[in-house]
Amino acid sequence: MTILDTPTTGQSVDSPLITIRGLVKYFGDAPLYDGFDLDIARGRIISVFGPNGCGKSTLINMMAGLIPIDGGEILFGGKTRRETRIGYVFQNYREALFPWMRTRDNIAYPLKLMGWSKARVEARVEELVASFGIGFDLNRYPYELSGGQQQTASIMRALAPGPEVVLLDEPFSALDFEMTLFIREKLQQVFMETGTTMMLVSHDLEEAVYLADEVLLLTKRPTQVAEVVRFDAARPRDLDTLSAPAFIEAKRHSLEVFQREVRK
């Protein structure tokens, strides 16, 4: 079952989807990115590690639009932010739902905004339990689910209108390990059958390589691309994953990086 329906776009999966030129932000008086360049590939899970301060989640907000910019661009296969479907993933599941909506309702909003017949809305939201697996009652508010429920269908808000780049802001960092495991397996689901790029901000370095195609290491502030480390490993990725010896490279190589950038 298809979890989402990505458009097509006709350009290959190695053209750029994310184009960030000359980007600029401030807090205060101290820069925290200035004059940052990045290119983004489609088809990609990107993550984002980097030392404490360095502006991760600062970074995908002002690409989502959440935060503004004070310079540069940033541009999605050529368009704008407004003129692209974005799916974003909040850390804070507690205030990512909306507490007067029943989750299916939240699940169902950025459908409804966008204009969507009740009835498709109704059919995406069945499809979208379908290929979840959803076995708590949907009909029930959000604070009334368990932590990893509350997660789960914020992931699934995000994934509802098929959005050509997804991001996530640290979205296991308030789950336990189980629900991490089940929710991992599902970003890799929804990849897998669909090429949906992604871009997930961790801080667990591990966590960070198993997921990726690319790990973007970032320096301390005003911040820089360190280095992209690339980990080609086949999909699904599963408990070999963490002892195949590209594994144990990538993640050595990735910590060596960071290293040198706390250090300096």
Second form
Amino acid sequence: MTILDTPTTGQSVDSPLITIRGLVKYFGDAPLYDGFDLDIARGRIISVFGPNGCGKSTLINMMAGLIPIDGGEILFGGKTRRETRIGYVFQNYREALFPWMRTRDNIAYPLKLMGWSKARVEARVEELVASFGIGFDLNRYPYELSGGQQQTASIMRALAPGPEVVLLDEPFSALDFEMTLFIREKLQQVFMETGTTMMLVSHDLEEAVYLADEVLLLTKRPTQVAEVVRFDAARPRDLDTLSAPAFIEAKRHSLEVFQREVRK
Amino acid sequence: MSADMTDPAPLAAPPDAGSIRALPSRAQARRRAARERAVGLLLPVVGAVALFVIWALVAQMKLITPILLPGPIPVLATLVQGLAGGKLMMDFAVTVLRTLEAFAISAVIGMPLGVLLGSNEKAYRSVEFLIDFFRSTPASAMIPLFLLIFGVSDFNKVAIAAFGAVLIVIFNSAYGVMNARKQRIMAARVMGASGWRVFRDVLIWESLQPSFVGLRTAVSMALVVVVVAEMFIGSTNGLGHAILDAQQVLNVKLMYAAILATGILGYLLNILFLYAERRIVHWSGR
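Could you present the same protein in the form predicted together with the partner chain, rather than the form predicted on its own shown above?
Full assembly next; the chain just shown is listed first.
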């Protein structure tokens, strides 16, 4: 807990970015989280994987401040949620973007909320367009775009303010395979360029391991950390990664832990 | 299991030369598509033409006495004459004006009030009974009361129609806000939007589509109440007055023409609002 006492400036890169201590969350009378602790290091991609109903999405929703917690604390480099810039990507992109705004304005929305000048907003959006290599017309409304394009726009919106953490709730689940591959690569590329800490809920173990530096495996409820599996393969990872022995071993081990937890 | 029995059969039978020749060419397919489009455009007219023909036949054969049912041609002639600068045109204009006034009042009061009530569910629940009660009370039942309050004035007709319409607008706008997609609100909040910004940037927009349903219903209601009020509240003009006046002096042609004019007005208002909704709430249903 020393992290609480250190000033936010001048922290070492090794100090955990996210610290969760004694987290408690009840749904009715049933405990979902009852004294849950977790440290997440800066500049990593963390995949969250676990049994059905263990509260993967609930965890990142609590981190995002979208669901109230019943006890404990979640801090970001010692700061509260309110003081932290968080990007969030929903599974259901259709209901995450604002259909009354053009796609460009959707991406610019968080910047306008922060009171940026028009020129600065413009410049930032152009920067994102360049780094994402966007080939579609941002002056269209979201409903005129394909699902993959909409989710790409959602991710650009989440990244626009340069967040300290990006939380992604099953961002690929509603997409077809082609789009999933495309956005996965974009995500990895953005991560390599910016080093933004990302936490990604996944229901696909292969995808979870492929993207992650650490796979956070959760138990059944009341949920605890079953194990954190490290996967250190160099980036950019590609198709060859999927057949590399280290990948296969990390995936096999994760599956083993997962099955052990499900059978408990 | 029936699939096992039926499926292999078509696969087993190779397409013979005859069936290949029977396939339509591209030009034929285009012609067929064009024909289907033309039929699609004509279909809505079929009912109207049929009614017109039956009406003409019934009148021609005097199955109903001409005092009650004149032929469609003289009625349409009266309608066109009346609307092209006759007294009917004035009545039409007066009714349009009153309906739009009543509608404007109900929209200006109802939409902000509905959105405000909807964004505070406790506030809405506390007045829900009142809204539902008066929404269920026919506005025409309130005409005598409004007569007492406003007297036999022109504004009386507008006021009572606005009363009937405003509750519909409040109800729909409030529910529009209450049923706003939770995830859009969450998306705004997670980006740091304050309560006010969520209201301004999300809730109001989310409520627009249901609000438009309310506005469209409200303008129909306003027209109904205005026409009724014109019949009974010492009126000297308006379509309601024209219909009743024509009936009193047994000018049946004019009565039918005035009824048709009212129908045209109602239909046009509905179309106008549908069009406006599609333009303004362009994302609706997508």
